[in-house]
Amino acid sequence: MSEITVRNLTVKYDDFVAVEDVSFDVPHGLHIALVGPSGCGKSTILKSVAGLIPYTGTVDGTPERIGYMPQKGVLLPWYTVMKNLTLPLTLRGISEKEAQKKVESHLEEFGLKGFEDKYPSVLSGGMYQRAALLRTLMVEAPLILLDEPFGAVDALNRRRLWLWLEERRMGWDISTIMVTHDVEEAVFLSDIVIVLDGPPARIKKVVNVPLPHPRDIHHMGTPQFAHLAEEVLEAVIER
């Protein structure tokens, strides 16, 4: 996958501006976290790239298929955990027996193992919040797109999870941009913050994260990474 540019992005809708004249690029392979004030317009930045709302400007070097992961809601209730899982997969033609058998190679390191015919209702959040992901990542694409992937966990677990993502997500070919309100877990997931201001949404500054990966709890106790997440919030606070 080439890099992924985005340039003059702009995006109204009626008489408002939500996102105004934005431009960042998205190197092959890493991560990039969009942080500011609710109503600033990251999410709305997530879904055009995702290309599910019209804009102006362009985005350019994005692959076929791309992961989405929308705040809520994901999982079909209907479902059973393991038919939602596979549901990227058939969708795309591969058979049921095939989809399964590609999901349940994953499931056991996603902590999802015993639980494929669940419903989404009985799984814990964090449960819940790994499932929504690696329905997300069976889609099989180059670039992930994740809105507040872990806004409704608790902190303790959220934090849970931002150890897990790591981990996991060292094995997967892919880039990602997230969408968050936690300066620390944009700190800790990414190698690049933009932070926004708005609305209309516009770029106030951009922070790189030169902390090696896989990061580790570790890392949240360093000067270095108290630095740049004071770095990151006072960026976020100034007016």
Given for the second form:
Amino acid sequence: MSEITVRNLTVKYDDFVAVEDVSFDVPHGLHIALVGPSGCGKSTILKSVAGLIPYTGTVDGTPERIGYMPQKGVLLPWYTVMKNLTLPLTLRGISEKEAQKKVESHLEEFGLKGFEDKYPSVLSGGMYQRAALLRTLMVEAPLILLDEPFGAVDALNRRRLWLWLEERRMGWDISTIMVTHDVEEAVFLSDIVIVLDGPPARIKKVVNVPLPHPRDIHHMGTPQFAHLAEEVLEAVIER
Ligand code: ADP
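Having seen the form predicted on its own, I'd like the form predicted together with ligand ADP now, please.
What follows is the entire complex, opening with the chain shown before.
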């Protein structure tokens, strides 16, 4: 997979400019976080990269298949967990049986074993997010776009999920672009943090995160981690 390049991205909703002249790169296999206040245009950038909305400028190098996890409504409530998880595969023509086999091989690791036949409404917040993530990964795409993947999860479980995603992600050859307004989440899960301001969304600062992968809980307590989080936070609150 080649590097993804976003150049002079501008998005308008009628006359309202939501994103203005945003350019950045997503190097192969690296993880990008888009950080900024609510409403600044982060989701709009993600939707543009996913090809879901019209824009001006260019987005080059995106793979044919992209896994996109929107903020809400990832799992269809009228389908069981298993059916939700097999859907990205069966939509591509893979047989139900084969899709189930594939999903089953990940259930344990995603903490969903025994919940295959349940409906999304009975899952806890953390379980729902893990199921939504697994569903996104089942697209088997080299690029995944995550829109506040842990937004609905409490602070403690959120950290648990960070560790869990970081560990799981090591085995998949993917790049991610993740939207978040949690500075520590951005630093822990990314190689490059793009701080935005808006609307319209504009890049304020780009912070490189040179911490090695896989990262674990000890990285969160290091002076380097604290320094990086401070650098991002300063850029976020700077006027
Ligand atoms: P963020 O993800 O940073 O919270 P969004 O990208 O969702 O921000 O929204 C950026 C701005 O665009 C906001 O002011 C929002 O109200 C506006 N917006 C988002 N979607 C639409 C839409 N479909 N029509 C009109 N305005 C929209």
